[in-house]
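First, one chain by itself in structure tokens, the form predicted on its own.
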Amino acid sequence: MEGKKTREEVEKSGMIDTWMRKHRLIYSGATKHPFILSIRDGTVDLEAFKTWLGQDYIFVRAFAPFVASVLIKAWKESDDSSDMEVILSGMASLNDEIAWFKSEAAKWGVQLSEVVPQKANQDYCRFLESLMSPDVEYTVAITAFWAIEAVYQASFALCLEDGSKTPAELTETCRRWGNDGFGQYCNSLQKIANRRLGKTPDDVLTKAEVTLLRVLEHEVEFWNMSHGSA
């Protein structure tokens, strides 16, 4: 009964918040990376931004089928039909996102057809593909989905805060993920993840935590790649 009580207490506060406190150093590394801070303080190397733009376009094209796989898992495993609507809203926005990347790349003179995925990007895309396996539980997949979206929301919101010196030509990029609407969407995903994590067996809980950490590690490596650091 002791263990059950602890789990119920954690569910009330939310497992995600518990993990964010536990892993605050790597979460901070993913959401306050030097690349993001360079955008916020106006010192960003625009060549680094163009690298990020081309690489992230490739990533988003791999992210779309991952989101589709999460939708299928929700359809099969979810105990709440509204989960599918939240995930569908994310899928719908990806079409606009891909169109945005194409138009932004044209603006910056980035030839997307010539962009070759770098190792950090290849590794991240392979990781996404591994999560699409039917063997991966919905709870694990939705936790990863939330984390991927939340890192971008927190990172780019930082560049919109009062006192930031984000270059005018990058403000639209920061608003795309840093806006309040996207923040509310991330909160909806977090609520789904917390609900699932609050009632999942311990072995799946462990898998979800490990997966969360791997997402954060991949995010740091992706920023490193864009920033030009090892």
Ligand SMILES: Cc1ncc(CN)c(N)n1
Contents of the next structure:
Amino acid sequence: MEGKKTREEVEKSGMIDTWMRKHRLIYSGATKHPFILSIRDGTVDLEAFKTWLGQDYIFVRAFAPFVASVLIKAWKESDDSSDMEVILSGMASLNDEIAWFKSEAAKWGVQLSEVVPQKANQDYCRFLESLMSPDVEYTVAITAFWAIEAVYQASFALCLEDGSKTPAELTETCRRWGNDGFGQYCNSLQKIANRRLGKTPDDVLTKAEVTLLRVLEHEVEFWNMSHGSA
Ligand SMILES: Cc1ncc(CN)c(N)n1
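Let's compare: the form predicted on its own is above, so bring in the form predicted together with the ligand.
And the full complex, kicking off with our chain again.
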């Protein structure tokens, strides 16, 4: 039987993997949400997809300043100068993402200027804003950043797997986050998070774990706006 791992053993394998195992139910709740499964099995309600599109555009506009705040923290606190390049590449892809949302919305007849943020979106954006505070440690912020990107990567990659019946008009959306390049970028963020978590004091480690769980909960609530919420 496997006993409890020492902190040193956990550091070797990576704290993120340990947490993903420990919190696998909520992680798979976020990455295998009924909305994503409906895309994957081809039964997705296209009105629900349009709701997601409009809400996510608003989210991404709040996410960009959050990523900028992580960049500032990396500049001030990181022990490895290459972190900044990874974060900057994330900012560059957000620039593309915002342009993509605009052209995709036009295709689907979604008026982005008229989209009103729903409560789950407002709550998530407020949470992002709280993480922008200079009081939030770089280690905590980079863990949240990794989790936010990783949920989308894992979710949309699922819709591209062999055997999935994703409607043709949604494959481009799925490729945006499910492609290998985005997967490698998430791996780079995960490596940074693991490196930082491996040398952080216990109180910050606890804050990072709680923050990771909050991200996963917000992601589930975010999907719920398009599928399955009361
Ligand atoms: C809600 C949500 N989470 C994550 C992502 C990926 N940047 C996104 N666009 N929207």
